[in-house]
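Only one chain comes next, encoded as structure tokens, the form predicted on its own.
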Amino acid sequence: MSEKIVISPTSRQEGHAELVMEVDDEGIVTKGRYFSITPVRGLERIVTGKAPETAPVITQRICGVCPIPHTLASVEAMDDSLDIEIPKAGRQLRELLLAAHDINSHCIHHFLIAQDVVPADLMVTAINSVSEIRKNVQYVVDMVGGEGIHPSDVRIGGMAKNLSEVARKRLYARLKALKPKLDAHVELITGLVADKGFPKGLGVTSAPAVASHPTYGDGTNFDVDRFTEILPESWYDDPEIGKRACSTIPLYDGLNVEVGPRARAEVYRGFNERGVVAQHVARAIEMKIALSKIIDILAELDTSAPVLADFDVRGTNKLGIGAIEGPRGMDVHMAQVADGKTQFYSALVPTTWNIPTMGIATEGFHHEFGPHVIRAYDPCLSCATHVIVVDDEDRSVIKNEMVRI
């Protein structure tokens, strides 16, 4: 006999969701559906009519969790609008700010799973361990972003300003010493979550992994002519779901997809595990890649040349795209600019990409298993919101209405 078991809303997230899980008498998940339930606040609608300058400030305010990649995302989609191709130096800032925003964000992570993997006697070695490392990475987004939250310091056609070679030095010096301590944190991690004794498979499923770069991101690896958007009750087959989900269902070749640090480890490293604990080891390996890259960066960066290029805000209309690889995944920003307004503006997020996917990986273990799975993928739930609901007259019927988040 059929059983359903409703979590509502899901926890150690950022936003509202709900996991819906259809169990057999062993309690085993026959059908999982995971769904936002978070209100829509229309920021792309927004910016939509305003000057360009407008939609990366507005637009990181998308999530207080993750503004760094919506940033980035929005001003590269900007630039590919403009035509604008950003000086070296420019880039390299980009770059180091979004390797330092991951290492951190990823650190959040590992103290929302803390419940989950760590025992009681070693939690106050990974919580010190997450709090020294979110303190020096937090560092370089303040230097390099000029706000930890809200970097106020990206612009488009680059950055505001360069480092000091004084910062570069200092910086440099304060992330090469962090090495040994991030690299025994990635251990403590990686060896905890092989220990938790996670089912063989779980968390499995056969949705492509999709990643448009190894670390950063590239807009022209995303083909816009393959992906598809559609409302929920097109691919949720419970009607009452259909009507109460907040977020569209993005599909890719017209498939629901992954995307994220297993899938990007998968496209780009030819990292073949999947399931809950491959998430897990993918995420703490690609601390380790990103305070790499930080390092190198750092040794490299000329302080002294231009960071923010010449561009004529006017415009072409042409659509921009502008793809970033957050910490949960490709973040696909997409702009037309035309006579110095914005004129569309679209935000495809990771958390929306993962969404249809999620669910399905809670299928074939116990229920109790399902926070768990839902967890590895690190959900940021309001991002994703692109549908209202709306009652009619009599508050009899509810309709989903695709709108801009």
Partner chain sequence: MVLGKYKQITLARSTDKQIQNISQDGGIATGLLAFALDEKIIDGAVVAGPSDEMWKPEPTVALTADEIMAAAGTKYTLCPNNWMIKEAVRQYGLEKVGVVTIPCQTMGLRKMQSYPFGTRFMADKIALIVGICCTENFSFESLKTFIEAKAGVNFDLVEKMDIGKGKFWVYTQDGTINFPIKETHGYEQNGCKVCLDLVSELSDISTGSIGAPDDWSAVEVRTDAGDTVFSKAVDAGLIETKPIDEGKFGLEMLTRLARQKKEKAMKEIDRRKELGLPVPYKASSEKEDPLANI
Second form
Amino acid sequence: MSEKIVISPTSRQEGHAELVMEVDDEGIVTKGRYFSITPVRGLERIVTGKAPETAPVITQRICGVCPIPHTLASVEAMDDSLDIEIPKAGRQLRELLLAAHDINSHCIHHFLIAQDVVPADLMVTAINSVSEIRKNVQYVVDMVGGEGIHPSDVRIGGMAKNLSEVARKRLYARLKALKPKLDAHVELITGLVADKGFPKGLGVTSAPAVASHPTYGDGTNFDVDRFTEILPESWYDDPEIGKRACSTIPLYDGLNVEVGPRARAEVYRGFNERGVVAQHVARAIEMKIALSKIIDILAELDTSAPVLADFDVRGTNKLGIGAIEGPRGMDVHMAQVADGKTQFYSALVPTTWNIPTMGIATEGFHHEFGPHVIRAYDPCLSCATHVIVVDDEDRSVIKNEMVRI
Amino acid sequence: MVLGKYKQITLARSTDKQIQNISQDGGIATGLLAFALDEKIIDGAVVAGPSDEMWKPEPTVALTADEIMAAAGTKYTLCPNNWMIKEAVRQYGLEKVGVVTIPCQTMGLRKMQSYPFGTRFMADKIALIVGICCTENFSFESLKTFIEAKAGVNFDLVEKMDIGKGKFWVYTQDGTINFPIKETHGYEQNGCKVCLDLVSELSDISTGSIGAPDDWSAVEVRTDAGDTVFSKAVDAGLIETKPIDEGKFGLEMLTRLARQKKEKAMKEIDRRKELGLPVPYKASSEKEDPLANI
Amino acid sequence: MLARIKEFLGMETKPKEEASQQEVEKVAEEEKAKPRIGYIHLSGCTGDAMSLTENYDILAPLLTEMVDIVYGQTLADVWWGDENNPYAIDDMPEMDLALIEGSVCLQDEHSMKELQKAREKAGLVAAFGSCAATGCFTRYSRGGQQAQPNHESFVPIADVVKVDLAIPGCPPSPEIIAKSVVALINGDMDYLQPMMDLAGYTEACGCDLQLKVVNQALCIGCGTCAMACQTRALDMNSGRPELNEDRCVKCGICYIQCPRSSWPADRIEQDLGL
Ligand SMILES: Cc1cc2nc3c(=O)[nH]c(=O)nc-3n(C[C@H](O)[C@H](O)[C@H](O)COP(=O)(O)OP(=O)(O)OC[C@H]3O[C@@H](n4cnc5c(N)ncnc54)[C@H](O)[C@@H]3O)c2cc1C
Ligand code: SF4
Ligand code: SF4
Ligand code: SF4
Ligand code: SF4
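Can you return the structure of this protein in the form predicted together with its partner chain rather than the form predicted on its own?
So here's everything in the complex, that chain up top.
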């Protein structure tokens, strides 16, 4: 066991989730319900009533797998609420940080699907490839964000500090040298996914794709009026599940949606494939896009330019929206600041958007494919997912196990 | 053991005239760091650089020899150099950091290297610790008292200050003023009273004026890293050495003062322990050779 | 392998020529006894596990050759069920070490039982990361949120079970995690002593610097605390740490790294090769 590097769960609800599938005689899923059962630490409650500066520090700790999107969404929401225009170089550093994180996080995803798609003889190659790439992109995150896992230097109004010229040149050289390795990695993964021969149509749903920006995120493309949030009790038709589920259900135009690399590719790059394979392909392609973005920004960045704007922290109670396209999808934070305190805070994290959709995406195929579907969307919860298969007729438990990683 | 473990102890000074002019003693700190930078042994250094206020140092990342030189000379007040090391390895992107530290700062860094609980990817980036000797340190307000009230000079006119031969010296363009070091007693920061280390026992290489004639430094080469830089700099002719005098004004004095510092601190440690106050050193008087304590 | 990893971590000074043969034999022997490790994820963010994986150069051998991961929802296919869950599964195995990430929610029965069970089954229980060790930012949790308004009390695991050692940090650095695991494999309890001492440090805050260092006439303005703070909640002001409470997550790292909070002199000298 465990040649794999193992990363567990994520997101507002962190941790554990359950996938309950009802199946027919052939084992085909007729109804899939996916939900989180992890204790709720209440980060939105924690930051309310405190100084705006606290919000990014706390909300980045929603998740140690995707802390960067949370930090960025948080400061963008605050920037918006406080009407701050951040300096150009500050914005470039933020984009740089997200692009580097995107590659890191997609790499982690590849670790987690390795056992599904990588044959034994290629395992070492795949894992080394992932490690090599992560080491380089995390180097960017360390320098730009201040800390590699919970970035300390992303601030309301911009960034705490600019890079030094030494650091810029060093990163530029290192990341440029990474390009052939990353290309080879992408080829390896997409090739292996194709070889795996997932059934056509697996994981396809009709959920609309939602994204706010091709690469970074744009709060103005998130329309609050089209958004509703309902409680699990009213979403899941099984009262037992409704009670135990720990995440609320966010809807856009009254529908459950899909967010993530594939959704971004569909909205902004005319990518029309859907389902499990399409998820993997879109994710891999996105790594290349992110790397060229990193190289471009590092080439252009003016290391002597200011990165932090002056601002008035008191606020006018304007609803600020920060939307960041995280590795696993659009991450929306909303904040209102008045009298120098956060009056309202809400975070709609990628996994939460996908949770209702992921369950449905397992329907129509044999239940053995269920975990593959979950992992194609989101490795975070999936790696802590308890899969339960229930007979359609008498509701007896057919299968009961933790999802392998 | 009173001086910590070392491979070699010697007198040394920088042969560079410019460094000789601006440095406190033998210009070892400045000379070695500038050399290490040149040789790419380090790619930057954290030093006590100038701030907006005269004689109030500020931890600074120096990327050039000029910036290292701008920090030469002792400022007898607090300068939290360790703080700046984070920025040096993050935004500055340095991979081989050199740093000048007084003994207690050296301790903070060494503890971090052995137990890097929260300091991700930093421990291995510290390439060279040049430790300087330290008997005590003063808050800026205390220093101001010495200069403005005791010596009666304006801070802006001070060119150098020094502690030696039992006196606190203040050099200005117009001359030199001194007062007995006794008069600084009571002004040293309280944390120094339990400090057991005079000579930066845990640095790669330490340097100080005690035991050396004017404009020379007494240097202890301690680790392999320290040895490498030092011998290279000597071979390159940038640092000259001569044997330290074993006698009364040389090694003997250095040893005596180091011992005095330890004995005094141990007394204070015991006193505090008796009062039930916390002291971080578990060993102190319980150790077989109490003078081996740092 | 162990030797290579130790060398990589700088945990050992070059062994003397004569001793090396002995060393090799010892290592070979030790390698046979792989410690059984469990990873248990309570209310944490997984940042600690992520940090563990950032030991890029030694991770694969560390996980595959040096330890056996016997339990963990994420590390193995086993999960201990609870009566609340209608679909309870396998029992929790015996472990030499349980790494527990995250604080424990007193209102979440499953977490509470899993933690207690882990204590029963594990030889050593380690609070892995500051949430488990000190509560970290979950110290600020106060309930009242959807979808579980009752989840209110998140405490360090030592409040509920006996903890043998703590590896704090938000997250702990990749290096300290690797060093601790290697020390455990090696039975190097000497190295682990500070971690054992820290098991009792459950009430941490940036203000500890003021209370336990500055107020106690111990601070010397070295700046190590400000260097170590992972959220940049600390500045240095007139040679003393200045805390920005708005950024402090109560991880305890500043105080732990302060040379005036504890001083493992012998170990440091040994590591330096002095
Ligand atoms: C507070 C203090 C007390 C000292 N007490 C003694 C003593 O009792 N006996 C003794 O022999 N030597 C003492 N020294 C050291 C001595 O004054 C010289 O700094 C040392 O001999 C180095 O000389 P140099 O010519 O090699 O250094 P230079 O080439 O002049 O360089 C000096 C270096 O010291 C650093 N520095 C200056 N001020 C500080 C500061 N406040 N904190 C940290 N780093 C600083 C600068 O960054 C610079 O790089 C003390 C130094 C300090 C800072
Ligand atoms: S006497 Fe010791 S504690 Fe005080 S400043 Fe000098 S080295 Fe630091
Ligand atoms: S200590 Fe920090 S990294 Fe670890 S679980 Fe808590 S918030 Fe996450
Ligand atoms: S680390 Fe400790 S001694 Fe150093 S400045 Fe901070 S509180 Fe003071
Ligand atoms: S000041 Fe920083 S290091 Fe100290 S407890 Fe707070 S967050 Fe942690």
